[in-house]
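Below, in structure tokens: the form predicted alone, a single chain.
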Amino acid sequence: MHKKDDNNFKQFITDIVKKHGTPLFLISGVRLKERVEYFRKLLPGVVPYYAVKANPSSDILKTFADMGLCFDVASENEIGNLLKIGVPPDNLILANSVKSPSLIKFAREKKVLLFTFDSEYELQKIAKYAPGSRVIARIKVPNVGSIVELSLKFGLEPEDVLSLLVRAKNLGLKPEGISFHVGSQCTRVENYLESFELTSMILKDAQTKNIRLKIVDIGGGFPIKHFSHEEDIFEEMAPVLNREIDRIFDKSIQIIGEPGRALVGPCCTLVMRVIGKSIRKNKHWYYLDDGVYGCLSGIIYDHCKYQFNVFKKGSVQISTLAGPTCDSFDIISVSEDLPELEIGDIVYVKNIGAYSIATATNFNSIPVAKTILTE
């Protein structure tokens, strides 16, 4: 889908819209496989655990499962869906740092026994409902410059980690490692490097208490391009990350990561059509058949900006794009440079695979965009 030249791509989109209507959420199977290989090439020493929350589409999960990927899960449904398609429970990490008792019990029943924690209360729950499980301490690390600062909600203060690793051992659990997350869409490599150093110190401190940790989970946050003019920052960051991982961590430590956006973001395209048009204060408004309550929900929940593309040619003017619901909050963008569009014209967004359809709703009982797996 993404490898076609402009004319072929236009014909491809026109044909698929004619067949299926809009809105459409197109997933490229070829691109999914390419992104996994790309990640493995850039970070060969990091075992990827796909963050299912980024996009739980069954087509995506099946593709990744067939490639032998491991998975970062956060709910009963995510666990159940993966087990149904044959993913071994040992290939899952329950990386939600705050879990309900029912979720912990469900995971144990399904033999998913690797959990993260970031408080003593969580350790007590795990010990009660999944005794003997393996646990990884999630620590708070710098999220400077990241689009979503996950350390606002999660993570132990580094000075509290050692005592809780000891506490985990005393509760009959098996301390396995340290995890962190530098924040979503992280473009500052220093966040990772500072986290590596901090984690290394904790590993050494743990050894003094006869706790030998085996895993370092470097989380996700690996950035992607959303606009055609942007550089691939992840490709620039990777050599630095590899060098520092090799320098700081012993070869006996397994390094894992939780890429979500990095694997699925560039693999999907949202295709919409103009369903309404007006002029307000001498400015064109175009109403699309998807919006911020649908697959463009990443604008709200992921603080994401997208590149809106059209096939129409001509002089451009600043225009507003709005969604199809009856809520005035459903305004997509107020400053898009677009040629004059007509009702029925196609508007599409690439690189929208992550935190889009996953957070879409059916507000106003408007169905979520139809998902189609393409080549």
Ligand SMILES: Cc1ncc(COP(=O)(O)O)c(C=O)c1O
Contents of the next structure:
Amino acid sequence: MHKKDDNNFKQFITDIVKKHGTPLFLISGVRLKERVEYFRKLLPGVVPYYAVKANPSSDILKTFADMGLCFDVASENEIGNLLKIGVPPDNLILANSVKSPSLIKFAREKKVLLFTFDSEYELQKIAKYAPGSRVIARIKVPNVGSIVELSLKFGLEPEDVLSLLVRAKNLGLKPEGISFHVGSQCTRVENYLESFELTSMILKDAQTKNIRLKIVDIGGGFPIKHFSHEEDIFEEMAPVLNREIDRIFDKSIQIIGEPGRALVGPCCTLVMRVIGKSIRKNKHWYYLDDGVYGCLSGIIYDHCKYQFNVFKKGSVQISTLAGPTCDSFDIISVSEDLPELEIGDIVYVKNIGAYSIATATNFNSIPVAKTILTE
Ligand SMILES: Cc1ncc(COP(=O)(O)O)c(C=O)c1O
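Which structure goes with the form predicted in complex with the ligand, now that we have seen the form predicted alone?
So here's everything in the complex, that chain up top.
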């Protein structure tokens, strides 16, 4: 970033804090559009279904809906919020592979008829509450090195898939494809490549049973930069993914993806202020007005590490950052290199759009940071 950009950014943050106070969760509308275009440019053969769980903010949903995006949903509210803003039900996939009967019934009533499953019990539920629906088998795939492992909880063993695709057909459902998730913030391209190979074998096996699968859902996992010094690994992975998709899958197969983090992560900034300060065992502690019970909840649930930035200059010392609640669990970081800060100084975190405000609570009745849609 150039010096001028730095100064502009500082002015922008200072002005917005003066107007709205802190903590603030800033969403850049321009960045949201850029990220969708970036995804489409990097993976032109993959239709993105935005994983709403990453950040269900109405500003984000509206921006993406206006761009004609499809969505991966997991609950009644996610479905309802999207239908309310005019997203056609055909543009949704209910990709929560374990759904309550009432969620399946609700989806059917709303004409959302594409479901993932990863067990026979789930197929039976879908057949009962949404007969005739289209189903996609979610398989367990390598999640090696991904920051959030999803195959721990979800996915059929690949050898069990064929019999369940046949079972789906016998239950009157339409088996349409295979899905997987390589784990969130996946920096190992081999996870995708091994999943493609597994999926391709299943597609071939299915044909022997007269089941022609049409969709391969490569899930999410596409990594972002959380720190300014990091490389953009997604950009490096994309040509390999494109080449292998072209090589492995027939042109007639529709490839879809469920990116969450990659679309919203880089679009949001959390702005906080120092509300308290102390020196414990010779170390500075700074208490901020947001913490792990709020928008920094990704530290816990997303196993995420963030870059904490300040405008203050000066010699740095290892300091602790803590949140505003009464719980000693609310410690954000014990080793941040920071100049000496004072009450009221701003601390901000970029690239915090995914799995942050989505999992924030209002513990201690402290309100969740105010969201502002900016340019
Ligand atoms: C089924 C499913 N699809 C997509 C995603 C989004 O993943 P990511 O944010 O890593 O792209 C998740 C994340 O948990 C998921 O569970």
